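One chain comes next, on its own, written out as structure tokens in the form predicted alone.
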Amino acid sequence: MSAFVFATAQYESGDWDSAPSLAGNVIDTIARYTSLEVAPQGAMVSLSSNDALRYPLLFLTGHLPVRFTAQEGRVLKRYVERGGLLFIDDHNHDIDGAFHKTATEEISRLIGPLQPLPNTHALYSSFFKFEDGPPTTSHELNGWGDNLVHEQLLAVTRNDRIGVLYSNKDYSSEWNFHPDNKRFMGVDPTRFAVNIVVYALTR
């Protein structure tokens, strides 16, 4: 089995690279807590390229409106149909924001409607146990977003497997810290990323 590569999706609209430290922090966490072989560097993968189909997990984020090109839409639809997991996180943590409105519209158009994911779903026990579902982020109640704690993630499932996982919780900000700061954290906020990776690789 080849090493897992954390892949960030590039798309023509918006600011796909808004969390530049996130990939490195997630890679460090996978190496720290699991026995998975993980590539030391992440990959930036164009959604308009069939290369995207090589990765079991694609991470997509941003602040700005999302409108996929026709080619991006074809690749994305094929990616999910082939069993890939697309994890989308709203860097605005705002249900009234442009990213949320457009990203959810695009996923509904291309893949299917996003539905609340039960907090008892296997995702929350695929490695670490999250009894209450998705962990809350410090950014959800900072006054810049919608000032809500989002109790559930959203998902599109195919054959009882998550094909698209969608978050309003702004893990992009939570996981985008300077790597040197990790040793000062009482609880590693990137632990939930391990669950997502393990789920993508084993389900």
Given for the second form:
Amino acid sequence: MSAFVFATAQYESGDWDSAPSLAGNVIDTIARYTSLEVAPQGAMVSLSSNDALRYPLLFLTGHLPVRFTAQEGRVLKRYVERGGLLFIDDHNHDIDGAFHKTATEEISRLIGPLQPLPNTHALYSSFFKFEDGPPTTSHELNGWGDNLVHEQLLAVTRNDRIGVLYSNKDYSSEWNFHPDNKRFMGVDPTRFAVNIVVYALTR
Amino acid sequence: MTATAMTLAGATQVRDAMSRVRVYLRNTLVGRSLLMAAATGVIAALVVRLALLLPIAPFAPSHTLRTLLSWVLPVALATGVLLWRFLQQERVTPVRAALWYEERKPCAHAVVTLIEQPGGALSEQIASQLARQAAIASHDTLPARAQLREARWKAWRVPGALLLVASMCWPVVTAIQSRALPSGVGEAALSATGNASRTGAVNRLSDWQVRVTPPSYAGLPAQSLSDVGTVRALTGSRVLVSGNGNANGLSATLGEQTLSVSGNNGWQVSVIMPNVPSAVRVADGAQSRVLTLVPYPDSLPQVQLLAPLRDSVYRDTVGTATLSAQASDDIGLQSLAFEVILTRASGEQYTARTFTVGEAALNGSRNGGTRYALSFAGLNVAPGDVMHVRAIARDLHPFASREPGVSETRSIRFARADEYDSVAVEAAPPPVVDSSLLSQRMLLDLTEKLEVRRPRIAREVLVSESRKLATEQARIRRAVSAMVFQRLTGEGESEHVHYEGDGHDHGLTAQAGKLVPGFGGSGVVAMPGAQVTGASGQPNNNATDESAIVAINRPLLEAYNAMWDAGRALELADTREAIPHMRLALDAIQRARAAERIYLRGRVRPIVVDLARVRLAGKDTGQDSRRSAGEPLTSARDMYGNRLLRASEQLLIDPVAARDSLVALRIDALADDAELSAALEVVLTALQAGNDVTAPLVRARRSLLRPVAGQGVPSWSVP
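Next block: the form predicted together with the partner chain, after the form predicted alone:
After this comes the whole thing, all chains and molecules, with the earlier chain placed first.
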């Protein structure tokens, strides 16, 4: 069994690399809390390449409008149909922002409409227990972005399984801290990433 | 009987005689060797014992060396002499015995031949000769016996004499050795080993008298103790040690301090009982004796403040407070009083006044109490004052520096007049961001609603609400203006323009309150599809007049101008006219938000996580460094046990040093091991009395081996 590789999706439009430290922090968290075989280095895979199909979990983020090319749309659609989990996070944390509007529109067009994910979903208990659903971020609580605390995540399910997970909570900012700063944090904010990874690998 | 038979009978008789001579000579030689060995051993033991008594400083033989020299060396020398004699001297064979016989009786010259030759090998002539020799041997044996005795005397007289003399010297040397040891100790040491012999030596250190006089303030009687090794008394008591004989040659020390010894018809040493266990050593030449001083201190008075029972707050400064206290002491109390500290503070001023009230003389009683009514009016207390009250008791100790016994301190506070009218104000949280500000979208919604209500409301209401919206519209416009100018020039000011030739051209001119690209400027950048509304409200297609900065901010400029128009219409309460401008402004803002941004980022550096470090696996081979638990520290009890064991062993070799070790051990044990101290006191008493110390030593040893309570239940217990 090969090690899990945390993959960040590249797309032609927008800034796909707006959270450069996130991958390392998520890998660190997986290694810290689980015994999963995990690759020490993340991968950046283009959505226009079939290489994306090799990764069970793809992370996609950005601030700018997202418009998938035709090839990216085909690969993305195939990726979800084959059981992959695409985790999209709005780095703007703004439901009126360009990323949110375009990304949700693209997902709805290519894969299907995003629906609110119940806070009792298995995602929130796949490893750590999150009784209140998705953990809030400091960006939500500080009133940044749209000044909203998003109670639920959005998702597109395929065969009773999440195919696309969409977040307005700005985990991209929350998890994009310098790796050396994790030791100063009272509660590791990246624990929810473990649930997403474990869910993607076990469901 | 035939001649042959007679010959054979004579030969046999000669052989038997020679055999007896041989045995006699052999026993003589063995006895001589034993005497020489015994004399050597005894003489060596005497020499060693005498040598060990000599003060050869700085040589101080150890216990092992003393044992070696006292016992092993004499035995080794005696054994060596015995072996030397055994190896050196020749065996007494029958031929040698016959030769010795022939040498002293020449007439028996055929004896050697008769002994050497077997019976059947002799001729008739020789046999006849032997027969005659036999007759001579059988009839003339007395001279041979005399010569044998003479030979034995010569062989034994020298070593025997040496052994006799050495044996006679043994008691003398033993007496000398005993006199060199202190009386009692040596006897005790000997008795401890099972040797009950006593020398009965008398010295000035035996049977001393100890008189203990407590301090006069204590009022305790003096004590006289006879021949004790330990004195327990109040700290500061005078301990007078006296003995028989004059003080010449006597010395006394208390630790490092030298004490004077005085007296002609009896020596005396006086010492004040220190506050820690100590030992007084009195030495008389090589002898010494130790008196252990065990002090107990004069405790401070125990004081209890009965009233007030707890801290109090008085609303008024009038009235009285009842004070009550009781005290006790082990010796006696002198006085009991209340100490009051009255503090007054106002702003930067702080004053304190201390005084004593209600003092009662207790006249040396061990228990006592007092009460006092403290009047506030007499003290001139004021609101805000704080009064601290405690009881203090002094005992009979005469030293001025003696600390009094004190009780707990209670505080009485007098409330300020405004204390009960004040309102506690909690610190306010920081102000939140003004969330009442309206966005352009919300402002448009409100305007549209007002437009819907317009036919149903009065003109005054319409004007009032419309002007409020106009104010909000102006605020948003200024925010957009600030953003534009911030991006243009870094200036914070908004809504300012410049004129041609003022040297500060940023490409904008004011036309009827609106901002339009001006001056036909330099650095023109053509923006495809650029539209900027002009003063007329129409899009300004003169893109060639735009600067690059203006081109970037064109959507915001368009929004700004539209807001200006909307605001003007709202000021006129013409909501219908304002709405299109407001929509135009909102669309322009949306375009500005969706405008292409330029992100200047470097290449994403791959981050490689050190999984081994994260999982605390480390970078080494996975073999952790071996660590072993450190040796536990030797407990005080173990150290005491080791010291007791060494002292017990030393008791057999050097009783004086052993006694000193036991005294030192007891002084140390007084602080933290009362049981061992008591057991050692019994040992020292027995040692001093010359009794067998085996049983007291065993009890002392057992006191160290008493079981220690452990935590938890034993493994065989039922939980």
